[in-house]
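Given next, in structure tokens, is a single chain: the form predicted on its own.
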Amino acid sequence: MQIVKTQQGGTLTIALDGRLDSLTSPQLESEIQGKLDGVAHLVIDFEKLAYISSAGLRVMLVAQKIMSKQGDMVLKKVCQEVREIFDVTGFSDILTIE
């Protein structure tokens, strides 16, 4: 999985490319844990993400918990397959998906 981070002021955009699963979720978690200081808006771009597993969902929860204390988080360009996973697991009620 590839992770591309872009920051403009207080907005950090993280674009994901590939699969977010048990093998790749530690990589994303290390990009988030302790590295969101000063970030008021976190945007996670799912346009090129083909799959998310329960390990990836856990990382989304970690990011949401951090951002709920200092700003907001939004998931953008979520494909139908990943959106269905969010719907079935109830994550679509917890996360902001555009």
The other form holds:
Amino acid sequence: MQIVKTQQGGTLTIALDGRLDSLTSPQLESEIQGKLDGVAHLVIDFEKLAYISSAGLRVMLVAQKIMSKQGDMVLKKVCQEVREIFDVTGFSDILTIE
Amino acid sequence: MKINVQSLAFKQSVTVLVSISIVFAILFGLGGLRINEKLSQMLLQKGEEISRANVALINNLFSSGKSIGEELSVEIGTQNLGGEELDEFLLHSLTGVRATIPQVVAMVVAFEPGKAPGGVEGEYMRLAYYSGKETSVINGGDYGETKWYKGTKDSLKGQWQEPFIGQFIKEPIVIYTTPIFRTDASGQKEFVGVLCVDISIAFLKDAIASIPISSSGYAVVLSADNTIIAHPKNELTFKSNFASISRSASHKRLVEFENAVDQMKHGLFLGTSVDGQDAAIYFTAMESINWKFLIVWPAEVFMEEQRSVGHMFAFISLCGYFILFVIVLVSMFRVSRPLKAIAAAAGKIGQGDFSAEIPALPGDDEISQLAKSFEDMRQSLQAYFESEKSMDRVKRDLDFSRGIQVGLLPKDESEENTADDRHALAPLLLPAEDIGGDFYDFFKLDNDRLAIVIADVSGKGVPATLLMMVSRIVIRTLAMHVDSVSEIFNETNYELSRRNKDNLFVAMWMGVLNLKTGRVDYVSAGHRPPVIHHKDCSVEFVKGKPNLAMAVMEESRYTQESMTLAPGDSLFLYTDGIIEAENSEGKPFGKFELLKALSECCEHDPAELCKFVKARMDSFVGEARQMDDIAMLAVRYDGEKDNR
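Can you give me the structure for the form predicted together with its partner chain, which would complement the form predicted on its own we have just seen?
After this comes the whole thing, all chains and molecules, with the earlier chain placed first.
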């Protein structure tokens, strides 16, 4: 999976490309844990993400918990398949999906 | 003691206490009615006892007065007494009667004008009376229009007159008047005058004042038109009319009172006494003279008795209530305390501290069994880690997790002792190489209710396995004590969220199948909906709100839903490892393919159903590696034998 980070002022955009599963999730988690200082808006671009597993959901949860303390977090361009996983697990209720 | 209002103990205690309160309220209501009834009965009985002798005494007196009047009037009429003879007769009779009935204070004869013997013209009235020292006879007059004379003349019958204060005898008297008839030469009976027997009723006041009546009660005598003739408060006699009984009388009005006197002869009322106090009033009608004998108890005293019984009842209830509260609270804390200890120990183990011992619990209930199995797990963990230190850590973790997962989950119904002839059930677990979070569970809550659970814990390795163990244990324990599935989920989520440092979460679906009715109460916590595989092989997803997965947020609340299975219908529970299983081209099996596979399987044996789905999935996936755990659980509902 490819992770592209773009910082613009207080806004950090993380674009994901590939699959976010138990193999790739630790990679994303290491990009988030302890590296969001000073970020007020976190945008995660799901455009090229085809799949998210429960391990991936966990990383979203970690990020959401950090961001709700210091700003906000938005998930963008979520495809139908991934959206369904958010819905089924009830995560759509606690994440902001645009 | 700090009380957590979210705790199971507290909630259960409140539920029990609310139920008890309702029961108590009903008891209070019934008890109150019964007390009132008993007190009324008691007063009625008391009234009767007190009245009986007094009423008999008064009745006797007036009956005597009446018969004296009847006798003497006949004598005067037939002997045609007049002048000296009449005076002599009156004096003689008065003295004679007074020897036995000293209340007779006067005797009066009044003739129709011109009808007196001896040729007296106009009115002629002679009055023999006792002055307190001696008896004497005097003249009287102007009686032609008096009520007593006219009344007797018009009716030609003996009658009692309303009592009054005498003109010559200054005390309350009541008189009995009888017509005097004379038979003339032609044998014709003719009305010639009226005889009065005057009876003093001054003695009544002392008589009733001396009647001992408990609870501050007192006796009152009323005349035929409800004038007070005797009352312990002298100033009220002959001045007040008992009509005031009608004012603010809460139960009966005066009219009803009078009707009741006519019809009932005795009874009990709540009303207002003449001095304006609320009172309980017992009355008896006196037949000889149509008066009423009353016993009045001030309402305060009456109410006081009622209240003191009520207070005693309330006090006893309150004590009982308090004791119950303590017992319920203590027993509930006894249930939940070990759970907390286990949860705390599990938390420590999760952080790698395998020395956290689980307190041994006495007895052999669900919780001590749970504590024991948890302790066994901890010990094997500890032993395992100590003996296998050289092993590769990750591999060791995973082997351990898989060992727990495969070893812990029941493989068939015989392990859980759930088998019966109303359902069939089979699980299938396909653990992935490096994951260990999926689990299913099934157990009976009682003879008629089967709980089925499927869940997927996020993450992998020891933390996921421990979370799985804890979830499974908490669900099982709560299910034994809490009826509602949503409440089990609320509580489990709360317990799991509080200690969730690793941000793991659990997607879970749990249903409770009623084996008698086929009704399934279920809750989904972020889990994919099971499939209903109907008897005719048509299929559909179970409907309902997915809710949020567990352990994400402490305050999540879960919505419970229900459906009803027809005999022959099956429920197919699965984790998303099936949906997400991919073939070598990266295409997932998907939910529609699952639905299709199930619809094409007309096999109703649960084990075969699971195998069929696995075969379909295997052929789709081909050589690709299994990425995630897959758990399945199929349950067929057969219903009661008689209904099949």
